[in-house]
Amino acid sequence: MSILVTGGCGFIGSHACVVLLDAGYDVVVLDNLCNSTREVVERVAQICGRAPIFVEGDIRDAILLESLFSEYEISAVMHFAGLKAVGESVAQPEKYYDNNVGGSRVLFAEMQAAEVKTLVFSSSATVYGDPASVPIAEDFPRSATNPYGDTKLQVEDILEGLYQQDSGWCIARLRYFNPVGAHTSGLIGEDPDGIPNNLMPFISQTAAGIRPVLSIFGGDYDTPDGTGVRDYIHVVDLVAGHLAALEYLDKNQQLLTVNLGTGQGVSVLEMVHAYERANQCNVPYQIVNRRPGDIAECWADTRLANQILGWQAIRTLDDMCRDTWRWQQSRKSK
């Protein structure tokens, strides 16, 4: 039996392929390559000693999905496919609703038709909006401060509706915080096309001299040093949480919702200085205006994932910084 990984050539999806293959699963990757490259499949094969099956295509293509479920013995889906840039979602909301919500609807309909009802969904802490307090627990009120977060919230609601209509579904909605880092091999990592949307690639590219200076968006938040505070989690820890959720659903038929994070808040300036210390490098920066849709602080209460899944993040801030730098150095050499 195989696991279908949508968006499997992306940052988190590619690391999920590694953990699934290493655990003995067969993997089918579906990716339209709008923010990734096919080369990732070869790198995953280098790491694991075997490759996932790769299919280039879009989750909005119902005919393609029907053929995939027909051709391969797919037992579950890990759903990562989606656009994820907050700023772009503010500028082009309809693009995000069509891709993230519309695409998910098509995927779920084809899963239902194929009687494949086990799903691990890549949700996000953005569904908590601007929280009244931290750390954030799963029972906090949900809202969205930008269209990207609203697409995640809408897909969560669709999944709840599916489960209420048919309790044969086994669904994990994993709300994760800020994935960073890379595989220790240096073969796969976050490889943004054009201008990065996340902090860590900006830091790495600045440290490598690709960018002259790091722009820190906002230095006047109500935080200890004025910069935004986030819960940064190593991507390898994150995908271990996905595997734990998949294995949990194999034994428990339910709708599971859990946070995946470290439970620790780190400011942007703290991350910059940690990166400099871990990698003996210099990251020049400047404070600029806040970005629309950003909030002051956000970190997770992870007790539920610890208790239910037996999972917790184990990699340190230094691990995140060193693994990211190793990946950045491997990109420079190509």
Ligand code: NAD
Given for the second form:
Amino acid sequence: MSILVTGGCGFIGSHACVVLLDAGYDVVVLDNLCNSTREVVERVAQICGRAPIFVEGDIRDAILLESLFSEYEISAVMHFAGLKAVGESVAQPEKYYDNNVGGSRVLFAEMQAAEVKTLVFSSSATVYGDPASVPIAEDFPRSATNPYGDTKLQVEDILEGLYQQDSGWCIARLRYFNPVGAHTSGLIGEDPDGIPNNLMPFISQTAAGIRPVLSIFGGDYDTPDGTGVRDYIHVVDLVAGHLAALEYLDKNQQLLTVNLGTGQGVSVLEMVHAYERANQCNVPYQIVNRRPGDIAECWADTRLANQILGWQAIRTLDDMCRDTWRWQQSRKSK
Ligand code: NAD
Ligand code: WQD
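Having seen the form predicted alone, the form predicted together with this ligand:
Every chain and every other molecule in the complex is listed next, the one we just looked at coming first.
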């Protein structure tokens, strides 16, 4: 039996391939390479000693999906394929609804037709909008502050509808906080095109001298040092949470909604200093205006994941910083 990993060449999907292959699953990757390269498949094979099957294609292609489900014995799907740049989603909302919502609809319809009803979906802490308090529990109200976030809300709702119509579905909606880090091999990691939107790749590129200075968006938040606070989680811990969810769904038919975070808030300045300390490097920074749409603080209540999945993040901030730097350094020799 194989697991279909949509978006398996991307940052999180590639690490999921590693954890699945290492756990003994066969893996079929479907990726249209709009934000990744096929080289990732070889790198995953280098790490695991065996390769996933790679199919270049789009989740919106119903005919391709139908043939995939008939050709391979797929028992479950991990669905990572999607666009994720918040700013771009504001500029081009239709592109995001078409890809993330439209694509998911096609995928779920083909799963239903093929009687493959076990799904792990990449949701996001963005569905909590601007939370009234922290830590954030799964029953907090949801809201979207941008089209990207709205696509996650919509797909969560579609999944709820599927489960209500047919309780044969086994679905995990995993709400990620801020995934960072890279595999310890330095072979796979996050490789953003152009200027990074997210903090960690920006810090790395600044430390590497690719960017002259990190702009810290806001030094006047109501947080201990005035900079934004987030729950950064190592991507290897994150994908271990996916494996735990898959194994849970194997025994329990239900619709599960779980936060994947560490439960610890870390400020931008703390992250910069942790990075410098861990890697003996220098990250020049300047404090600038707040970024529109940003919230002051966000971290997870992780009790449900601990209780239900028996999972918790174990990697430290130091691990996140060291592994990101090793990956960044390996990009030089690309
Ligand atoms: P990524 O861009 O690195 O990976 C996504 C992959 O999906 C890419 O390889 C891309 O080529 C592929 N893809 C996109 N649209 C596709 C389509 N229509 N058909 C086939 N392949 C397609 O992103 P990531 O950081 O690995 O994120 C994976 C998932 O997790 C996304 O759904 C994202 O929204 C969600 N998520 C990410 C974060 C984060 O901060 N990275 C946080 C919360 C949720
Ligand atoms: C983290 C902190 C910034 C860049 C985004 C999406 C969210 C989710 C994860 C997918 C904030 C500050 C950042 C920089 C900075 N993705 N920052 N200078 O905004 O928490 O979440 O990615 O679901 O939906 O919104 O992550 O890494 O962009 O920012 O000061 O150059 O770093 O203001 O406080 P964010 P981020």
